[in-house]
Structure formats: structure tokens, C-alpha cells
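Shown next as C-alpha cells: one chain only, the form predicted alone.
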Amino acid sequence: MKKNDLYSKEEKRFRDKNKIYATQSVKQIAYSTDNRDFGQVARSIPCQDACPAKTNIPGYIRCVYEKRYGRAYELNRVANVLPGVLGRICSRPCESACRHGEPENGVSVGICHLKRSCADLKPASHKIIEGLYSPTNKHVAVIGSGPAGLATAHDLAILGHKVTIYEAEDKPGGMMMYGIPEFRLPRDLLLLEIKNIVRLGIEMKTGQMIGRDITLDELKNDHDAVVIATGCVSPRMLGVPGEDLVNLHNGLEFMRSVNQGGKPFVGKKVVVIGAGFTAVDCARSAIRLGAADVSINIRKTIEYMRIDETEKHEAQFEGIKTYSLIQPSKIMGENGIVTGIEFIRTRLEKTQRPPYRKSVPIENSQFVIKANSVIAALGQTPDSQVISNELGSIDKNEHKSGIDGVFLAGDFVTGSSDVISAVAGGKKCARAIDEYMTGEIRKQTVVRLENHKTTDRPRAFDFIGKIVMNTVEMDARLTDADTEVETGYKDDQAHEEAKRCYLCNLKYEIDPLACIYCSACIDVAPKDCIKMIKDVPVATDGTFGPYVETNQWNNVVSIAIDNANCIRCGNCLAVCPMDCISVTKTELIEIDT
């Protein structure tokens, strides 16, 4: 049986499905809804499973490797409608799920500097272009010019309805703006991609504060529904004494005076409380308004921080202190101003829940060490307070509120999270916005699989080392502290990064009836990847679950490839000698319904 035919079994699987198809003259396509493909995406391409947007990952760092640039941005902003900003500050759980980085398999695949690539070295002609939808009269209020505010504007205008912005502050962006130091991301970045999704006839009105300058019953009054995507803007407290001690700041007031241009007294010595990004980016700041010595402190170890392993580098090159196992019991101080801060030793207990470590304090471990400063930089919460109206019981699924035609979107619903996530709350909102304005649903994810070549990557390519990021020295970091540290890959590191891509996108399959269980694919198999196997479980949502293996040839079913452990070197397809192997490549998209 050729491959051919086997494309031909697939059309007719799908069509019998009642699934959406298309063929063109030289590709075979199909687009499916069935849960064992989404199920098979989801285990295959770990990288995109884990991106909270979505992100087709595999499809675009493939352009990037083709330096088809334009295209790789555009691929990303499908999905994240940020990819230059993204590409600097995202928290790249993608990264921690990359295949290339599991046991014996190397280093993960610089995903974020590839899609930050994407934005620096797209050509200067380059044209946005986006499918928009015809008018619908709608009007749609959006409180706050965040992530989660901005994702969820920009897709409701694609579906053709009116959007007004309304933000507090002076300038868009909310915590991109006021809560990230620009040595990591530049304002005119930001603002440009910004400018991206305002120019699609969003009105940005700045300085309107709700409950200040505007209500939330005039909004619902004047607009077919209003989002509340006002991000977590209340800083969580230490909750020790000392806490009305001068020189003890918030680390989100701190970066906001930051980066509106003040100069915070900071002193020489500075002591960083927490954890997260906003931790280290005070403790970078304070670097660079002239600290010597600055350390964050941290209830758990360093493994348990919530930053990537960039963040924790630079932080250490710029000669910044992590103590561990410690707590803040009290802030020390004369004549009410900051002298020193008491500690509590903690230690590390097993719990049931992730990360599955908690800290405890140990009696009677209490230290005090001198500082001129503190930063407690612990996260944020939702503000409620700003609005006027009890929001009623909050459906977070559907983005709803108690409220009638009020929705919610982003960190406001589901607690302090990072950019990413924000943006890809922001577009589940806007969906559930457009099906409860016209009562339809006019967009579906689907997932689009489609015949395939082998994988023309070299097996050389697994053995490439991972390209270190550039960055400016600790000379230009200082002289300018709105330098940016990172400059971003060349066009030839670019390439080269992109070639470390396994194409996770790529399923291989071994039709069972062609196959005369040779074994000559798992002979060629550089991983445990092709295995013989008894049975596959489906569990309850439709999906299939692991193989069920077995060495014992009598029990045999079939001769199967664990996509989950593949990396699509190709030599299966290479040897076998029934010629039964087929690839497709399988990307989730958005259609129209």
C-alpha cells in the first residue's frame, strides 16, 4: 500500500467524522475536531501545549530557520498579538516544556529569543495584515491597557466590533509600562505594538480612572458590554512590624517611580524581599541607582524562584546576592527611618500540592543584618475597589460577571500571573464577548493536519549547542540604566538556534495493515520512540493515553511511533521497506465557523 492510499483513508476517516475538509491540488488538508487529534497536539508538541496562548512554536521558529521573518512574526501574533514584547519579557513555560531539554536530549530551544528575532529582523516593509470582520454595531468598553485589556480589544475589533480603552494612567501599557524596567523593555517597542492594535479604530482614552472620572454604570450605559482588565494593583503587605518605617518600599511603587523617572533613595545597602520578576527587576534598579550591595531574600531556595533561568544569570552577573531559607519577621529602624530588618531561618516540608514544598519557620533562628532599604516586591492582588458595582458571583470559564454584559479578563480574574497568560485570557474573553453579543460562534479552533515531506533537518542538527543571548557589558548597563541588556540574536544566531527545533509539529505513523513488523524502524531509532504495543487506552475525553507495550510478539497489535518521544529524524521513514510510514503536520489554527 503506497502513502497515497493511506492519505486517502485519512480524507475518508475525516469526512465520516463529520469534520470540515478541503483538498488543494498538491497538498491534502483536513481540518479536525476531533479530540484524539487535539490529544495527540497536545502530548506531541509539549512546547505549544504549555504556552498559554497557544502559540504555533514548531511553525514558527521552521520560518525563522527559512529567515522567512515577516511570517514567523505573524504566526506569533495570531496567538499573542506581542511578539516583540513577548520575546523579551514572557516567562517561557515553553521553555521548561521544550523536548530538547529533557534527560540526554541537551538544552531546551531558545524559544523566546527566536520569537523576539522574529520582531527585530522582520523586513522594514514588512505589513501587518489581518482578516477583519464587517461592522457589527457593537460597542465594547475595556477598563485597563494591560495585556489582558489590549489582547482582548484587538480581537474584538477583528470581529468588527467598536472598542474604547479606558486606562488611568497617563500612558498605555499598564504594568508593561509602569512595572517592567526598561533595560528589559524598551518603551518605543512597546508603544509600537501597541500602535499595532489601536490602529484597528480602537479609542484610547488615557487618564480615565473608573470611579474617578467615569463609572462603571455609565460605561454598561453607553456600551453593548464593558471588560474589566484593570491587572492586580494592590501590592501584598509583609505583615511585620516596622512596616510605616521610611525607606521601606513596595516593589510596584518602587518600579513605578522608576520608571516614571524618579530616583527612589535606595542608599548602599538594599534588601530585596521576594521571589518573582518584580524581585529581581528591584534589585537590577537599585543596581543602577547606584546600590553596592544588594541581595534578594527568598523563604524557599533558588530553584523554587518564579523567573527563568536568564533572569537568575543576569541577576548574579551584576553582582546581586540570593539568600535562601529565610523570612522577614521585622523591619528594624531609628527615628523612623529603615536601619536594618530581622529574619527568621525557614525550612523546607514536603506537602501534597504544587511545588510540593512549603516553608516553615524554625523557632528561635531570629538574625537581624543592616540595610538602608528595603523592597518588598510580593506580588500584587486584584483591586476592586474601582469599581463601584458588586461584581456578583464570577464565572472565571466564561469570563463573566454577576453583572449582566460585564466581563472580566486577565490577572483581575484569575490573580497576579505574567504577560503571557494575560494576553491569552484576553482572547478567550473577547470570543466569549463576540458569542454573547451576537449569539453566534463565529470563531473555532480546530486542528489543521496536513500531508507531509520527512523532515529535511539533519540529525547534526540535535548536536548543536544552545546560542547565548547577546548582551551589552557592565560598563554601558551602568552608564545609561534604561540601556537595554539584552540586543538580540544576528541574523546568521537566529538561523542557526532555529536548527535546534526537533519540529514536534511533525507526526509520523506506521499504518498496521502495510506493516510486516519487520522491526527495522526500531532498529534505526536513535530514541525509544517506536515500540511494539498491545493495546492504546482512551481515556474519558476522548484522547488516546499511553501505549500499552509489550516485548512479547505473540501479544503484539501493532508496531507504533510514541510521537511524545519522537524527534523526527527521520530514519524510520528512511528504512522501511513497505514503504508504510506517513508524516503530517499538525498545527492548531482559528477558523471561521
Contents of the next structure:
Amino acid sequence: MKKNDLYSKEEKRFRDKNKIYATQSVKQIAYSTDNRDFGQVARSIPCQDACPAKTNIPGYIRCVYEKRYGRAYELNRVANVLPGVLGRICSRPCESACRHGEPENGVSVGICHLKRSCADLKPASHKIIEGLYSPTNKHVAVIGSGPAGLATAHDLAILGHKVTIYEAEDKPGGMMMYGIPEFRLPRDLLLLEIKNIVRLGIEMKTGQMIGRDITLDELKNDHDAVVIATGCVSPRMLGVPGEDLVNLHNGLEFMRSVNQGGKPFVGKKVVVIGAGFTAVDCARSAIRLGAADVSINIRKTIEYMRIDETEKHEAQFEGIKTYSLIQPSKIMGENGIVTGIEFIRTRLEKTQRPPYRKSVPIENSQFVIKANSVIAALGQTPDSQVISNELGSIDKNEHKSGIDGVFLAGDFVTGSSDVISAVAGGKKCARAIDEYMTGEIRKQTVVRLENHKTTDRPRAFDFIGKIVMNTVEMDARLTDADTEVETGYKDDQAHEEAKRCYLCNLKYEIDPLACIYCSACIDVAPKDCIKMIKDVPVATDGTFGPYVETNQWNNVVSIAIDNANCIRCGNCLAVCPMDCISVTKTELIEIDT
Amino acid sequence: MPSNDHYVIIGNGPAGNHAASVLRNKDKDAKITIISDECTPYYYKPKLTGFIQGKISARELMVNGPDDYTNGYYKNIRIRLGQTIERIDPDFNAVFLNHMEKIQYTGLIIASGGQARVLPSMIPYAEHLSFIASYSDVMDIKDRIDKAEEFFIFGGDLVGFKFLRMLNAMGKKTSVLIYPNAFWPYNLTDDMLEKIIKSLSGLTSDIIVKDDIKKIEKNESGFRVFTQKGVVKTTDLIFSFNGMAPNIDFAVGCGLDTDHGILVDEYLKTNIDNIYACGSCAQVYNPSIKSYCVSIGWPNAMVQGEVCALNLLGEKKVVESVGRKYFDLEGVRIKTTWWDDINDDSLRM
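Mind giving me the form predicted together with the partner chain, seeing as the form predicted alone was just shown?
Whole complex next, starting from this chain.
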């Protein structure tokens, strides 16, 4: 396809007018380690800042817009070795932070759907790029092949270390393989992305449980370092009477059974307790096991459920009801089998820490409902006792245990989180291990600054509605329980959705020495993003704080663009009579030290 | 000394208007503003079907015309119609309209009512559905109702059955798919359903139960509706009657506690001191049953509007239900509020 075929007539006119050509002249690039630049990137690119792995989201969305899906996939893979997986099951903190979703700006960009598009739509001939270091002759054992273990193993292998993964289960993938239902995450895709990791020379030993088949001491003796990335495997209990009754399942075991092809008994009426992804996965799986009446029951309100809007919608679509402001007080049973559940009503009470609300039981408000089965999906905690009783004091930031050479990654050290956080944790752990084994810091994150001539998008893109994800109909979901519900964007849909991204990685700046204070830019700004300022405070961490505004002309030291409010419409650039507004592309990248 | 207070009321229905009149009666000088996203003055929603049939005029549909806000109970109350609330900023006691106008308040009453509930399973087909939930809905569809011959109605709440009676009187051909949960938050039992079918049999010969819509196809002249059990219906118009969902999107995330409505205590106060909520957008705590519920019905909305206004002015009045506690749905008694018979399982939400 010719490059120009990508663009509509309107876009072509915009590109011609702004002199955007396929080739650029000599690039002006700088690399910065200045905290002020890190601070600017964090404030200006909220999606990337919210992503635990700091994925270059505007960068890959721009590539999707240009239909360079392979490049988009690689940009993802720099931060996250499982783009196809995360494009389906990510908890999407980026979308909650997306500037397009702020008041008056509309709806967040479908970032996760676009991530999936990178994996789905990249050409068959796509080549994965890995910057391999020379072998170090160091050998690392990674315990656990979940997202944290895989990310750690991948980055260590890149750095030239030999890696062996020890996985207790028969198949690799951890929670992704055994905790998430196949209708959300196809296993062939998961195995493909795992294969892309292990083919760097990583040895994968499945069916190897620490404490049963091999001990931590043995691993320590045979390797230069050991990483524990076994995640959270101990389910939180309800702590109410009746928890030992038959047909009361814990969410994790329930999903493990379903994912191994089992058909745990659910009956017609199923009560699920929990407010996270596992609770919804259990409820949706129960529907596929033949339940007719499935409810998710939560202590707080729907607003505080730890799932995204897509999951809420799909659960509702499949007929699952959500009851809020109740918590279980007793599991009812007869002859040792669940017959119902007693709830107590709750109310919200303000707290000082996020999420700023807790549920408080209302005395004497109990009521009972009938149920054939109850699934308690309350999350999990790490089980360090299984691995070793002598891990000692843990340094979470450095990923270190109290044992020399034993490191910790992912949920095992942070507690139950999500896949993208585990991937990010794995990458950080790999750096810590590399430094431990080589005695030097070999990689460094810097801000790459590149002069950019244009805004890259017309204002009309701001008014495009969000493209809805394609899904299969209800019949198909029930006919084959493993049928993937979301079918992904088509090529043109991905291109259209990518237009919606503001490209917050473009930094707009006014040169105060060239500015004539005409305020034309302020007049045309659709947001309150260009300000008359009298001071730019520097925070204790060395980053710039919010501008101090003034409406007194005699106090104005500069007219400045607040990139944290800017929606990159380019109006200011178009009207500036002095050509004193510059655009700079900013990216966080890793370089060799 | 003249009052500098500015009471802002979001919503132009019975709760909002009654709150405004009580506020005006108790505080002659305060500035009072009613903001509504509808472009129509205060009107009787229950009379919309009569308006479609031409039994009453547009003027007769109105409770208050614009002139009514210059005299009497509603004197000097400012009406802002066709204005959508973008968000509330409780820290600065301000509401923002969608054109970014900022309105400061000393007290805020949210009485934004409900909007037609679109079932999650119907979201992909929402553009094919018609509703009778507001004056603007009716104005959009009135002429097409006159011209159409065949109608498909699904759900079947109180307004839905009223609409069915109206279509029958107009000589239209109808098919009805009844959902037992159309009366959300109440579920119909099999016995109730049987009584309703018997009662409706005189209005239409085509009643479908225990089935669901599988898909809707648009064609040149109208639509084809396919059900899960293989029934196919050709129709000119499709109407959804599945109750109302609280109209509170603008309040979510601003610091107000919300669930299936805005959570308020028995004094109708939200978790923020100078913000109250009433009517069908409020989920009210009832200490006697120790639970939150949404009430429906015009009389309840008016009483709640009054309680909101009085409590905003410093009183400490507990809300109680009034008017009909039940409505008659084709011979079946359905509870309109949650104050009584809470232990009656068949009526419980």
C-alpha cells in the first residue's frame, strides 16, 4: 500500500498545508537525564505515567495510525514482553489516566484495544527485534513462569545471562494460564508469546515445584542468582462460618479447575463474592457451566470495583447481576452442602487513604438468599513458607530478600496486583540482578528529545467517537465456552481509533525570548492550557511544579503552555505570528550506560 | 439583610420543582436556579401517552409554563432549560455546564430523575430502539407512530403497558415480549406474569414470554426482530420499556457516593454537607430496613423534594413515603416504594 493511501482527503490537505512529508530532514535529537525532563514526561503523558511498565503509548498508537503494526508491536515489546496478552487482559490504568477521558474531553482512547491490534494486525513476516548482549557465563534460576518470571527471564537473557525457569505446573504462564479464562485469553496466543521469550535460549523446566522436586538451597548452589516469582497463590478466606461446606469454591481454585478442562459444580443459582477481575471471570465461567442466575456481590459500590468498563459491560451483557453494599456473614448449608448465604448490609465510610472509602457493616441488617454454590474470589496473598522460611527481611524496592543472591519479583513481593505490574516488576528485578552479578549498571533510562515540525493531527480527530470492540454473539459464547469473546479491531477500525490519541508525547513550548506577548495563542486555545505565569517552582525532587499564574501584566514573566492540560490541537502553533512555539517529541528510552 | 444564598437544583421534574417552591416559600430573597437538560418546561410525564394520542394538547401537558416562574410559589426562580451538567466540583461549590459555564451554589439539590434504561444486551441495537421517557422522545417519534402499523414492544414496564393500551386504541398491530425483570428493581414471579398475560390478552394476541431478543436487523421499511427461541417478527417500530436508570453520570467521580443512584441518608443528604438528592435519582437509606432503595412515583418525588429543601435550610426531617404505595399493573400489585411490606419476598428488590 502506498503511504498516501492511509490518509483521507481532509488529512491529505492537513498534511500538505503543514508540509508533512514522508521523509524528514536531519533529525535534531538530544538525550536527557535531567529530573525536570523526567517530571515533564510524567506530567504530560498521563497514560505512560500510569502504566507500571511505562509503555510508550503515544508512540505505538502513532504507529497504529500509520498502519505500521510491526513497529507498534516492537514499541510495546520494549516495555512489555507480552503485548498480545496484555492487549486482551490488561487492567488498563492507562485508560483511566488518558487525557481524552478527562471532563469535557470525551471518552478515553481504547489504548488496550490498540495494543491488541499491534499483535493481531502485524504482518506475518514481522521480525522480532532483540538487542542481545554478549554472554556473561552467569546462570540465573527463575522460579515461576508467570508474567513477572517471564519478564525477568527475558531481560536477563537479553543481558547475556543463561536462564532456567522452574515452573511447578505442567504448562508455563502461571495465572495467565490457570487463572484467566480462555474466552478472554486464547492459549495459543499466550504460548506463542511465551515461546518468543524462551527462544532466546531460556530453559523452561515445568513440573518442578520448589520444596517438592528441588530445594531453594540446591538452586542457590547451582546458580549465580535465584529469582522467586511465584506470585500470589494463597487465597484470602471469607472468615465466616460455613466456609468448609461443599460447593463453596475459592475463586482461584475454581478458575484453575475450569482452565484445566474441569466442570466444577455450580448449580442454577450462583453467588460470587469479590470485586475484581477474578470475581467477574468466575461469574462468566459459571454462566458457561450452565448457571441460570449468577450474581456478583460486593462490599462497596460498583464505582469501587477493580475492573474496567469493558468487563462490567460484558458481565452485564451475559446477564450477570451485581449487588452492592453487602458482605457475607455466614454460609448456609444442609448436610454439609451449600444452600444459601447470609449477607449483612454495609454503608460507605470515608477514609484518608485511597480509595478513600471503606465499607462498614450495618448492625442487625442480615438477610439470607438461596444459592446452589458460592464462589469466594477475594484475591490472593504470597505464600513464602512454601519456598523458604528464611527469606529474611525483604527490600521491595531493590527486589532483594534477606538471602544473598536470592531476588524477588512480581506479586510475590508486591502482593496481589495485575499482569502489567508483574511484568514491570520483573523488568526492574532483572536490572537489579544484572547489577548484582556484573557489578555495574549497564542500562539507563533517559528522555529522548527530538525536534518535531508539526502537530501530526488535525483538530477534527478530537471529535471522533470511540470505536467499539467487536465481540461474538451470546450463542457462540455458550456453544463453546472457550470461544474468545472479543474479536479485535479490523484494520480500518484500529486506524480510526488511533486518530483519537492526542499524542501527548509532543511537548509544546513557547520561546519567551521570541514571544511578543500578543496572546493570540491564548485566544484560540480550546482549553485553559496557555497561561500567563509569574513563576515556575521547582519541587523537592528536582521536577518543575505547576505554573504560578497571574492576571497582572506587570507580573508576567512568560506566557507558557501547560502540557498537562494541552490537548495538542495545534491552534497556537497555527496562529503564532512570531513562529516562537516549538514542538518536541519526548520519549522514555533505555540506553547503554 | 437580603440573602446571598444561591440554591441550584438539577432537574425540572416534580422533585426539583417542589424543592424550588419550598425554598422560595421559606427564603424569599435567595437566588434559586433550576437546571434541566430537557428543553421543555415542567410537564406531566405520565400524560405523555395521552399527548401522543392527541387527547391533550402540549399546553395541557405542562405543569408550569415559563410565566409561572415569575409569580406565586415559583416567583423569581430562574429556569435554565436545555443545559447539560458536565460535572460537579464540591470543593468549590460549583457545577459546570457542558459549555464550561461555572455556576456557584451555596446549596445543591440533585433531582435529575431517570433516563430510559437500555438493557446491556441491547446496546449494540440501541440506535434501532425508541423510548417514551421524555417529551423530546415523544416529539421525535410522534409522527412515525401515527404512520406505523406494526409495533414490537419489549420489556413491559408500567409506561409500556400504558403505551400498549394506547396503540390498541389507535388500532395498531402489536407484539409484546415481556421480561420478568422489566420492573427493575422488582422481579415478576410466574404467578404475576400469568395474571399480566391474561389481562393483556385483550390488547394483543401476540405475547411472547420467557424468550429474549437475539438480534435486530434494519431493512428498508422497518426492522426484523429475531428471538433466542427462533421467533422472527417484522415491525415498523421497536419500543423498549425496561424501567428507568438514574440520570447521574455527571455526579460519578466527583466525590459523591453513588451506586444505583446517589446515596443519601434518611434526611436525603449526600455524603457532602450542602448537597442533597431526591426523586428517582436518589438511593435513599431507610433506617427501619437498614438498606438503601430507590423510590418511584410522582407523589414520592414531591415529598422528597420538600424534605430536601427543608433540610437544606437547616431542618432535620426524615423522609417518608406518601401517595400510592402500590400500583396496579394489569391486575398485579407492584410496590412503588420500599417503606412497607419489606419482608414480602415477592415484592422485594
